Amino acid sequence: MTVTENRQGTATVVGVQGRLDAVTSSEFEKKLLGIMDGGCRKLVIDCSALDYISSAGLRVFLAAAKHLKNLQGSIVVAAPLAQVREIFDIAGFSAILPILPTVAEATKE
């Protein structure tokens, strides 16, 4: 698992590339936390080059999703790609979660 961050206007877009899963799912969690408790209100993460969620990878977005709410902040997923959303979907995370088919949509101001 690579992740990358950058400041686009208000949003830090997150970008996870790779499997995300039970091995990697604590190491993106930390960062995440390290991002949203460095100031972040606004997440977007970018699941372009996602190839892979389990359980404990949607487990890290559902806490993330809690730890901004608790500082007024929101969480949006952006341009994942079929099997991850089908994932997402099939989870109920659909119903939890803004997902946008591109990161330029959820940046927007």
Second form
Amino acid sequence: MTVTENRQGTATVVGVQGRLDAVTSSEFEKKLLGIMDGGCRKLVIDCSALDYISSAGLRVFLAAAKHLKNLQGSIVVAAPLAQVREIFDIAGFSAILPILPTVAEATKE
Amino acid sequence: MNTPENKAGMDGGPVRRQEWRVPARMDGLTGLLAKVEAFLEAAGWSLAASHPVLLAIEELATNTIKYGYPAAAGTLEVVLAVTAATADLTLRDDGMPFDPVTAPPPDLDQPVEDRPIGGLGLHLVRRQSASFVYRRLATGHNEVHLIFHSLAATLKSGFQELH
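Compare with the form predicted alone: the form predicted in complex with its partner chain:
Below: every chain and molecule of the assembly, starting with the one above.
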């Protein structure tokens, strides 16, 4: 699992590559918390190179969504692969997080 | 188990079978999942098709490691038999009795602020498997048996239903 970060307008685009599982997810959570502590209120998670996600990874998205909601911020999921999108759908996350097909659309959201 | 390597599967294709035994510890999980993924890839399964199988192993093994062994160390056993169309997965552990099949489902209709963090893993496994059965063995083991159909097989059966 690797994480990249870049600013696009008011949004911070965080790319997460590889796998978010029970072993790697805590590191991803620490990175997101650091970015939010740095003042980010609009987070776009670029999932285009995320191969795998389990409930441990979903937990990080939910925790970030709760945190940003308290701060009147927002989180958008961009470009998930089919197998990852299916996990978001089955978990009911599609109803609580915006999921957009591309990063460009997600930064406009 | 003594399934011959070259036994034909239900779809007529060859069956590839492999077993793994690992200590019931989180630091053994990454290596186990990498080996299972490589085995599935060699059997022609893409990562997209393998995802539900890998997720089931991770979710069930994580539960067992976290809650199944309050005192002693244990061993997890994974048996996987695959054809091009179907994956037949058996997980065994010697931890405390736990039936993941009858665990209560999460409430998915709550807004972000009320959603509990956690409790989703078994729900994902239940929804992505074609069969999900638990039994406690007389040997003192938990045994979970799951069946998955590959994406290609699902698309094919959908196609046949349409025609």
